[in-house]
Amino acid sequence: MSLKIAIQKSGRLSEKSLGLLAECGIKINNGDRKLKAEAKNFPVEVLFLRDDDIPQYVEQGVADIGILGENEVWEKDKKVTVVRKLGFASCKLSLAIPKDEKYTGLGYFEGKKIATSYPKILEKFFKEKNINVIIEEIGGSVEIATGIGLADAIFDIVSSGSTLLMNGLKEVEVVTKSEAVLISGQSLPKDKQEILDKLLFRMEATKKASENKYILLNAPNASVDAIRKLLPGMKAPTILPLADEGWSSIHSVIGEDDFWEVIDQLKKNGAQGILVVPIEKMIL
């Protein structure tokens, strides 16, 4: 028995995805592209997909689990749960016009036609603000619509903003944010939950290690309260003494946002010889 998960079968998400799974200890071979391949030493399949049929196969059970962008999930509107985000491959979704009109707020867009491939989510937008506007759905190459005449504007997903100003195009407003989520279906059988189970356990141990640092210092004995407030740890930090008397070796976690400021902290309370590590794996 395996877990049939579905990922984007090319593209930055799916070595995204691929790497989330190498991290979790699972190794795939998938090297001659093969759209189905087997974990050697997890009881795990991997399914290679167009990200916005992923949604489908895993409403109808082809696929258990998958790995998508939220924002498919949105658009295709199945019967699914998202089970967890994970954190990478972030995105917005956002209005963006001829770089030349003269944007008066989402007002702008009564009765003008946006060109988009997600029009589920552009239609409950608009819907929500009370704003009639017209919809046209294609596939692909959106930032175009406008410069071919097709429409006033579009509704894309939007990075760093370089292909809308290669197109003549200004965004004005983001709509919604989205990110990689992992999907499954509204019931699975208890063996497979089993499995993804095991597999959101090690996820969530690789999460945490992202997280947070291994920090280890040395610090005179009478500064060693102080510095253990600042280290809390995940318990309680280590304190050895250190052969030199009046000094102690202090072992802890260190939070990845709260590093520098903890640093300078340290500093003035007479820590030296910090050294900050990487964590490969952190279970709580």
Ligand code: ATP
Contents of the next structure:
Amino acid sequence: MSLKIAIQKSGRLSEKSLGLLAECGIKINNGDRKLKAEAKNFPVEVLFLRDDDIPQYVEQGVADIGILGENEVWEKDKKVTVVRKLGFASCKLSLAIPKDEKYTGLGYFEGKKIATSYPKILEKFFKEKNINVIIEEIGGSVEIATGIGLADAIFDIVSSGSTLLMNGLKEVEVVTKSEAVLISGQSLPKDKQEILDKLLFRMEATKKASENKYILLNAPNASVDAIRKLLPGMKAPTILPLADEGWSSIHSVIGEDDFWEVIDQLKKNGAQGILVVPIEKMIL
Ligand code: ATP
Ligand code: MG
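Alongside the form predicted on its own that was just displayed, please also present the structure of the form predicted together with this ligand.
Once more the chain from above appears, this time first in line as the rest of the complex follows.
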């Protein structure tokens, strides 16, 4: 029994998806870029597919879970469940118009023709706003649609905006934001659910680790109480006597978010020789 995971065969998500599995200790050997590969040390089988097809495969149970952009999940609208956001491949889905046009708000789009590869997401958006638009579905290179006279505006993925600029367009509305997600079929058999739970546990440990650092420092004994408060750690910091009388070594865990703030406070409280090292896995 193995859990079948669908990932993108080649594209923006492929490397990160394999990387995520590798961080969870899952080694996949796919030297020849086959359609399927089995992990050596964990009961999973990886299917390499086009991202567009992943929701359908997962809905039908050909794959048990899949990794893809949330934008494709919305667009395909299949019966699948988003189990976890993965924090990579972040992008916006935006409306853009020729840069010399005067933008007057969403009403601008009334009666306009908009080219996109995401017709369902766009249709739903304008329907909710009660605005009538003509949607022109195209497979790719959406950004050239206005330049060649196919449409008045486009709706597409935007990350830095440089592609828009190069094509004489400006972003005028961010319709939604997307990132890579893990999806599963609506109900997995118990043994597969157990494998998925193990995988999710490992993902969480990896994520926690990336959000935290291990910190070691020396401090005069008189400062230990103040520093303890700044570094609560996972349970409590480790405090060890230094070989020099009157000094202690303090070990703890510090969050990435308030990192510099805390370092400043530690220095003010007499901390010296501060070392900060990455954590590979963190289990609470
Ligand atoms: P496939 O051949 O598998 O259908 P694709 O061409 O549809 O590939 P990619 O361009 O590899 O897809 O993008 C995959 C996903 O990466 C997108 O659906 C989106 O979620 C995300 N993404 C993040 N930033 C960008 C970007 N700048 N352009 C396109 N996609 C992006
Ligand atoms: Mg695709």
